[in-house]
Structures are given as C-alpha cells and as structure tokens.
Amino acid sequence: MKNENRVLPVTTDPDTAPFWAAAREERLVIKYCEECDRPIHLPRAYCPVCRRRSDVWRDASGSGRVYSWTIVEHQVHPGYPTPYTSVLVELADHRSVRLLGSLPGRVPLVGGEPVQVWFEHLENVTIPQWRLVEAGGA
C-alpha cells in the first residue's frame, strides 16, 4: 500500500549512501573494516575497533531472526497507521548487526523467528523491509 505521508530516509549521506544504492538494486549490504574484518554498523568512515578508514561494503544474505519487537498501537505520524509491529532483526551473516523494520498489523512473534528481507520501492528510495519466513520455506 502506497502511503504519501511516509518519512523517507536521507540517501545522500556519505556514510550510508552505498547502503541505499545497493537497496535500489535489491541488495542488502553491510560495511566492513578491511583491516580487522569486522562489520561497521552503524556505518561510519572509520572502524570503531581499529580506527582505520574503510569503504568496504559486502553483500549480506538478507536472512535474519527477530531479536526484539514491540507492537505500536498509538499513531504518532499520519504516514504510519497503527497497529504495526516494529522489529529489530539480527542478521544471519553477523549477529552483531541488527536492523530495524516493521511488519503490518499485530504480529504474534516469538524471539528468534526467521525473517527474510524484501525491498519496498517508493518514489525516490528503496527501503529494505522484512517478512516472516514460513515454516519449511525461505
């Protein structure tokens, strides 16, 4: 469902622009430090561990698990009708990387449920979203 009132992310920030460019190609990418091979999340110019500058982005599988969630019942913005379930997803590729997303409605979740990324194409931006993986499916 297209919603004209949604707040869209800034896609031109130098630290996150490659993430949004990859999303337009329906790829989920994570920034890594080339020196110590750790993910740099949230993306920034320098590795928080070894302080080296890095511009290395790697494809992620797009698979993850629900780490935490909450059901939003009180609407605070017209672009986000309630109810919806806000989820924090732990990526399968690297458990220290967690991304936010939402599922429509009141979703009865349990921790660790598998999810898979999908890409929502809006006017000028493509947003990675999540869907539950059905039992026995991908």
Contents of the next structure:
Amino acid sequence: MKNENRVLPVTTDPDTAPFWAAAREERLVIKYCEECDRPIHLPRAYCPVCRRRSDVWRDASGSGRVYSWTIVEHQVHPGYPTPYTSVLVELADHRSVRLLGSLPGRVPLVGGEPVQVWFEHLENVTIPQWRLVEAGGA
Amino acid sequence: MTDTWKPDTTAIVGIGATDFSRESGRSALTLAAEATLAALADAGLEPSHVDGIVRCDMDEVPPVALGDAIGVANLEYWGDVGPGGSAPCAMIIQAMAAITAGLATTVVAFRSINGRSGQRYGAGYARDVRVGGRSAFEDYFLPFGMQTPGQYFATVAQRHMIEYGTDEQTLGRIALACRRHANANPAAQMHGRTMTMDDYELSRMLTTPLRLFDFCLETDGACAVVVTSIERARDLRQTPALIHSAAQAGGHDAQPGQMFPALLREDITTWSSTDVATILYRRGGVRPADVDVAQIYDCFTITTLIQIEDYGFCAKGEAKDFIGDGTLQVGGALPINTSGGHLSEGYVHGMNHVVESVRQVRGTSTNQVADAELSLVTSAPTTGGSALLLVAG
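Could I see the form predicted together with the partner chain next, after the form predicted alone?
So here's everything in the complex, that chain up top.
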C-alpha cells in the first residue's frame, strides 16, 4: 500500500521507536516499569510513580474495547477521507492503556464494543489499527 | 497546603482590543501594538511607563519586538507562560509575580493572533510530514485521524455523554447564551446575528457530537491588559480590577504534550481546572456561589460545560440539570461569557475573556451583570489551566 497523503509517524524517536519497530513485526507492545509492574504509557524513560528508569516493553494481547469516539464529518486532511470514525480504545489486558484507531465510515457505537488490533503495512512503516469483533467471537 | 498569597495587591488598570475580524490585513505585531496602545491609553499611561511584557509562548510576537514597536525604552522584564488557551490568566499571574518580586512596575500582557487569515489551528497537517517524537507523542494520535482540536474535544464530549447522559441541548444552551450576549455587543463578530435552538440543532455536524455552533470563531485580533501594583493603580484613570485570587495548576495524571495525550488520562472528563479551582477559591476565601459573573474559556461548548462542573457550579456530571434555559445568560444563575466569548465574540485565545472580566468589575460591559462584585475568568484547555478572581478596587 502506498503512503500517499497519509500522516506517518516518526519511527526513530528514542522514546517511541520500540513501539513502531514491534508494529513492523505485527506485535503490539507497551512499555512497563520493571519495578512496580505498571504500564508507562505514553512511553517515557522514567516511571512516574517510582521514578525507576525502565526499558522494558511487553506484548499486549491486542484485544480492547471502545472507550470513546467521534465520527469525523468535516474533512481536514486529504489522506483521511470523511466520514470516518476515530475510536479511543481501552486495552482489555491493561485498562489504563488507551490507543487510537480509525474505522472507515460512520460506525454506530454505544461504547464498550470489543475491538481487535490488526496491522496496516505502509511503505517503511506499519500502523496498528483496530476492527470491531462480534460479541463472543475473536 | 498553605501559601502566602495576599489578595488585592495588584490590579489590571488598562484594557485594549483591536477589532475582531476574519481578515485583519495587519501583521500580528501591528495588532499587538494596537491593542497595547489602546490598553495604555485606557489606563492613562504612556509606553515609557511600561517596563515588563508577558506573552503566550504560541504568539508570533516576541515581547522585545512589541516593546520596540511601541517605543518602550526601558524593558526590564519579559516572560512566556505556556501554550494557547491556558496562557491568558497565567500571563496576568506572571505579570503580578514580576511586580511583587520587584522586577517590574508596569507590565503589559497581550495575545495577538491572525487566527483566520494566518495560521489556522487544526487546519490539518501538510502532506508527507512525519509526526511524533519531541516529547509530544503525536505519533500515537495524528496517523490515526485524531488530528484537530475539534476531534479531540468531540471525543471528550462523547465520553461525557457516555458517563453522565449529557445531551446536545445542554451544549446548545451554552452556544445560545454566548450568542445572545454577542448580539448585544457591537464588537462581537456575531453582533446582530441571532440564533435559536433550532438553528443550533440544524447546524452542520463537523465531528460528532460537535456541530458548527459548538466551535469557536477563528479570528484575527489582539487583546492587551496593563497590570501594576495597587499603590500605582490608585493614581490612574480607571477603577482598578483588583486581582483577588489567582491560580495555575497542571493537575495529577497530566500526560505529556499539549492536548491529544490528555485522552489517556484516567478520567478525561475532569480536567486540571478542578485543581485550579481548589487553589483559586482557597486563596480568595470564597466559594463558587460567591461568583457573580464568569468568563469561561470556550474554544468549544464542551470545554465550558466541563469547567462549569470543575469550578464547582454544579457537581460532576450534573451540568445537564444545572444548565436550563437562561441559566447562563445575564439575569440567570451563572451569567457566562458576557461579551459573546470565543463562540460568538471572537477567538483571541482566552485574552478577550480577561478583558471582559475587567469590564464587568468596572460596570461597563454591554451585557452588564447588576451588582457584579466577584468576577471569575478561566483559561483552560485540558492539560493545564489558570484562572483569576477579580473585584472592583
């Protein structure tokens, strides 16, 4: 798939590069504090709770639920044709961790819908995306 | 926690504003100079009296450049206070801090912006740009289509609806109150342009649940105020607006960056404004019920709704019960944004709220609240906020 018009992430930033490197391998990873065993999300060098410096990343299951959303009707960027539904996803295995996703079209949501990660491979970068899963499935 | 806050030792003694338009035809520097000269004239001061200038760090105009543009020969203090909407009250606080520390005697705080004809916020990002890094973590948001303040605040609004059953009519009543006030303010961009709830509900949906009339007006314009000590204020032309209380707060669980990462806070519908409010009321020795009139930062209707809760005018989640028809208009329980606010006067990034708050204390608003004594003004996007309580001197 081409990168045409899409907003792409920097993948060389010292704080976030491991997230994007793992995505390239179709793994969703979250940074953790080794000392107090809690996510450091967004990823930063120090645990804001115990101040321990950490370089530990762990795989997340890739299951989540819709925490909030907006259906974007007014287009502001050529790479993101409207309507699309921007979802704020809460990870199933780490409820304090949220990630963004974009679903095409107007998705009727009420909140709490289960979603599953998938990986969109673009040139030189892979974007973790989310799709709705049927209740009881996936 | 205790502090050594002393109320009513500094004051805003001059206010100035340019016209608010969609195309000013002037540079940000010219607009800043125009508003500052107007504020000095209002106070009965000359540029030669100014020895300090404070700005929002998103402003195009450096303090020294503004000083030079209006002929300030003895600039001895300047400061930058942080981003956008959280800046205006914080600018006044920094001016006050410089004065009480003996670093300056007469400080101008200004905001100048060609927000419509120049750089437009949330206008999207250039093609092929790479985002992220720089400790702002935009890479976790922008590539996924979460790219503008409107989309961000819509996601917050949707969560408020999920948690508390907040409805669109409550957002509409905020927009209607601002529009009603703008209709009576000749300086407002929406002066003379009336709006009904039907108009609101029929306005174009931009990003659910936010419609066109939930958005502020991108505006070209500038506002400036002059701050000095109470002793000097007594000798000047206007009734001083005393700074009775002042507060800034980042809040716990703040998250990095300026806006989008706040979607990762444990609670996205309670903001740092709760922390600002606690400090502000404690320093002022007052309660929310003592506030007579409020200018509440309104880049979007939901921004105001959340702050009405955060500043304790009703409990969290109860705005839809508190805000009835007329509640927020002059004559109602909590008159807000009496110049029309960002939604209907113009968007000078919170600085027009400071100017209008001074007018209320002076008794010169075009939507004057009778017997207004305690005037609240807030500056508050999500990650950090600031606020002032003003009283007539």
